[in-house]
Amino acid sequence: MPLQIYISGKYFDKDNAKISVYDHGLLYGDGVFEGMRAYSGNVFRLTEHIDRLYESALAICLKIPMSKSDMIEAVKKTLEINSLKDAYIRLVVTRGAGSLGLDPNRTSDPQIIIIADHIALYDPKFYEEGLKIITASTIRNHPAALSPRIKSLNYLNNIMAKIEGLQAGCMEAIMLNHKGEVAECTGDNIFIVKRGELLTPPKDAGILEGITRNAILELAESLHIPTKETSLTRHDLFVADECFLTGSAAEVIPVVSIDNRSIHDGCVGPVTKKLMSEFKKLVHADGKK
């Protein structure tokens, strides 16, 4: 059976899943989304993802025409109807169709779209050997202009940095904030390990507060690994003992080189390996609850 896409209460074959070309999500990137992972048929931290979706919508004055509980059930049903156990889910809420022009008051009928499919963001070898990444010249949006904590449909800032990384032969790129500090990568949060301590940029560095990021911080605490959310510079990355990235699609992936500088000995470090292993256990244990 063709992949079934949920659009505002109905299911459509992938090739027939359509919304209006006048939808402001398409015309202006006016909307919000979440990316989630399902393991053994259960969506990892689904409630946290839904809470973040509704917070993003609230921040842009977008009223989602569905309760949180109904949204959760729609996500679960979309997985079930597609017979998917291990999958990536993209949940999108658009502003809805309207006239040409920015005025959101001239739109109606926000669209809720749920896509459940397989994803392989990185080749399996990179989880064993680590990524080589660069620092992009494109900086993260100034938080006073557009809060990075809003997971909006307008990802051009990230895409421009991603292009820089790809042109340099890298799968990811680090984005600095307006103060020249490390914020995050184009689609992932970033961590380093220095002298046994786990460090990651704080929320006010201009990052999206990742669900996987928070899970790693909790795991580290349970493993008695000292953690700190603190401002980081490129220098801190260059002299780190280990580095890795986190995200719903990426999960936990090591980094072994930044801007053509090897991180420590250029191999995946022990703390990273431990957290990767424990994260795998966590996502499957979470699904059995």
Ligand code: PMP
Given for the second form:
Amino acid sequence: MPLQIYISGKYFDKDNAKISVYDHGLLYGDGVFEGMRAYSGNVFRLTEHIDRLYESALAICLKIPMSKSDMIEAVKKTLEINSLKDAYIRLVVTRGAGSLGLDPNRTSDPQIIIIADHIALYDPKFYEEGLKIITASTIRNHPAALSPRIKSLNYLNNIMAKIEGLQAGCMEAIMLNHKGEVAECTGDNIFIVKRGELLTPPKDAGILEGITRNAILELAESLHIPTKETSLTRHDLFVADECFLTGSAAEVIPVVSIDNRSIHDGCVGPVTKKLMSEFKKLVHADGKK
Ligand code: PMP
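Form predicted alone done, so how does the form predicted together with the ligand look?
After this comes the whole thing, all chains and molecules, with the earlier chain placed first.
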């Protein structure tokens, strides 16, 4: 059976899963989304993802025409119908089809799309050897222009930085905020380890408050690793003992070089290794609760 895609209450074969070309999600990137992972049939931190989706929608004045509990059921059903146990789930809510103008009041029915499929962002070798990344010259959106806390369908800011990374032969790129501080990567949050302490930019540094990020902060605390959400500069990255990135798709991935400078000895550090293995345990244990 072809992959079944959920669109606003109905399932369609992948090739027939279509929405209007007048949808403002397409015309203007007007909508919100989530990227989640299922492990052994359980969606990791599903409630947190749904809460973030509804908050993103609220921030752009988009009323999702479905209750949170029905949305949770729809996500689970999409996995079931596709007999998927380990999967990546993309949940998208668009503003809906409208006129060719910007006016969101002239759109009707927001569309809800749920795709459950497989994703392999990075070659397994990067989890062993670590990524080499660069700092992009494209800064993260100014929070007063479009808050990075909104996971909106408008990802051009991140795509511009991703292009810079790819042109430099890197799979990820660091984005600074409008103050020149480290914000995050194009699709992942960033952490460093310095003198045994785990540091990451605070949520008001112009970042998406990642669900994996929050899980790692909790995990570190339970392992008695001191954590601090604090502003970081490129200097802090260059003199860090370890560095890694987090995201639902990437999970926890080590970074061994930034802007062609090795981080510490250029090898994956012990705290990173510990958190990578504990995170793997957590995603499976959470589902059994
Ligand atoms: N920052 C950005 C810009 C992202 O797009 C993402 C998700 N891909 C993240 C951070 C990580 O968030 P999460 O852990 O919730 O997937």
